[in-house]
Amino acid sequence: MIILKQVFKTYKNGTNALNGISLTIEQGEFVYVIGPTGSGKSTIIRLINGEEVPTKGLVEVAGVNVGRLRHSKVPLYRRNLGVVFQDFKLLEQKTVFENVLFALEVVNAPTIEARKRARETCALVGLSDKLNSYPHQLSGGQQQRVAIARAIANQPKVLICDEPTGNLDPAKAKEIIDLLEKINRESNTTILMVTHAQGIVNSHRRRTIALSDGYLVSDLAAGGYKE
């Protein structure tokens, strides 16, 4: 589903936020990506959803060799794609139903197939009482889960998690990880999750993928990586 082979990125600065990077995520898999600020996670997610390309190597999603993607088709290619951000991002003027409906409307899906699917998604993430609710009126979990359903509305194959339990107490952050390995689960969709949160690491044993100054220095597959 996703492959990394000897991925290098330098950016314009000189910067070298990865060196060599090699791996492999199968569909259907959860994945924890760790490691300190700058090591480099933020720049996979970059490479992958197909804002950077590498300087060196591959980097192929779903079969797609993103890095030699036209400007023009990475919109369409990032439909296989959701993305989930620890600041949810969610449209302030629109409900919960309108936020989730939002992401199926602007791939165009025909009307009547997209309320439908807006409120089986809104259901999936518990969220079936709130959706004539505006984000103001949610809590900080309840923003998080609008977020996802906005996320997997379009039933992507991979789904990118970038800290999303970021701005959660524990008890909120238990309840998004258990939403995630749900989602997987059931929908048998690839999760990539970028994270500072060991406890949930250690919790929620996945295959983890340990980062630093841009080289992959460990890779767990059942999780529980300790620094």
Contents of the next structure:
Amino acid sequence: MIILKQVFKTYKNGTNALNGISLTIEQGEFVYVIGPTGSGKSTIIRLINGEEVPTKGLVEVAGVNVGRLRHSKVPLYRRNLGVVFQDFKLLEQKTVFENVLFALEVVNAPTIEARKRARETCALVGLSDKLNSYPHQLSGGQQQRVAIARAIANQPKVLICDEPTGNLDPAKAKEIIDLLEKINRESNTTILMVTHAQGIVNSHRRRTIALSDGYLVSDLAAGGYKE
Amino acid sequence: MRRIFRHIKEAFIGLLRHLAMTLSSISTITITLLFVGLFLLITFNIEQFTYAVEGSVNIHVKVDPSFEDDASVNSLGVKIRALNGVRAATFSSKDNELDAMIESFGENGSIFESYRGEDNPLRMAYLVEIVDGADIESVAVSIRELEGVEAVAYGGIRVVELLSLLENTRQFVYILVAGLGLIAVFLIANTIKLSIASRGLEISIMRTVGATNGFIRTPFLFEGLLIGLFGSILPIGLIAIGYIWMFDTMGGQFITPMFALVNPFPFIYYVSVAMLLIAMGVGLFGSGLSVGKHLRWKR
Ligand SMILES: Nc1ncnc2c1ncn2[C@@H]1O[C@H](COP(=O)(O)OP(=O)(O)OP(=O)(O)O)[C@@H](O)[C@H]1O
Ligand SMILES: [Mg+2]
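Instead of the form predicted alone shown above, give the structure for the form predicted in complex with its partner chain, please.
All chains and molecules follow, beginning with the one already shown.
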């Protein structure tokens, strides 16, 4: 469960990125966050993964008060989350399998289980036949699948995606959404997806939270979105 | 254990990625360590020499014949002992002096036996031991000025000069070591900084998936340790082989038999271990500086 209560965020340079956002997301929900550029979408994500702290208000994820978390506790907390970025952030000198395994290795997962889990996760995202390929040998959609596999390898409760389809054509984007829906359905992972893609929001209707200038302007359980 | 291997592997990858920088760090460590080794060799040998010199450098004080009465001789002894830098003064009778002279002439010494008795032309004397060989000249001058002293003589001045030359060399090497050590730390810190910078993406992924800060830092600290380790191989070899060779060619002594060189075994093992530890310490310190600066706790 993700709870934001009267969250304000003012960056050091004085920019008011969020102005009193309150919302609750239940475990297993699939939520879009939309809004024009600069409206504060990425800021919400950075508050949830603990990269930034709220200037005022409460950010609570899986019972953890993220804003109050001591620095040394942040890494363990992050193991509850998976994060996917628009630009994939894959390691070019590692294969698909190694990229996924990497996320497990660095949190000290036991080797044998980690390798098994990495293979399963690659299968889940449909990349079983690309395990030994390098990122540059893959299409954008495939690269984003690797990034998703890496994000869910550790079986997080929450998967947050910052414009995961931003670099993909509509057909590939649709495949990614289908994959995210499958993950949401099969493992009850909460999914929070920031997007600009109107087509997707309208075709795959889900609860949709709209931001503008740091204010929450609509929160429609029915989904859908028009300019 | 598995973790340690991973960290070491990552450290190697990091070192190879910046080979030029790595090699320059390693060579600075190598040069620094050569001097560290030299410093250690000189220090421990000087220690031993000083010990020898302290036992052998003394001042021979001849008593003026007109002050040979017991009271004058005793008061001279008291005055000598009261001087700064004097450890002990032993009275030596005329007979005693004769014995010493006879002994010093070896086989032919017995011809002096005829001096023994009332007609002994030698002087009474004090044998003065001093605290620090380096002070011998000034102590001798002070003694000469005392009443009842006919003459002072001391041997070993060359030895003392040699010793102070060695001591000066040692101090020079010490300063050199300090300067080179600083350069080494700086270069290592820079190497690690490059390594951290080239792994920016990796580090940010590690943070995102929840790797601990310690886990993120460790390979970079290992990089520093490895630089130290690799940098120490050549100088340890050179110093060990060089010292053993020197010991053998010089017959275990330095210029004079009085200066016995420290036996290479097990001395050279201690020096090697000390050099290795210093190298790894410098490596760890350099990388620690960089890691502390560029991989601070952050969210
Ligand atoms: N680190 C930062 N320091 C200062 N200001 C920032 C920082 N990050 C974001 N901002 C500002 O905060 C506001 C919200 O930024 P945010 O990145 O959350 O927007 P966004 O909705 O994700 O936009 P986009 O759709 O372009 O990604 C913007 O005005 C931005 O300039
Ligand atoms: Mg953004």
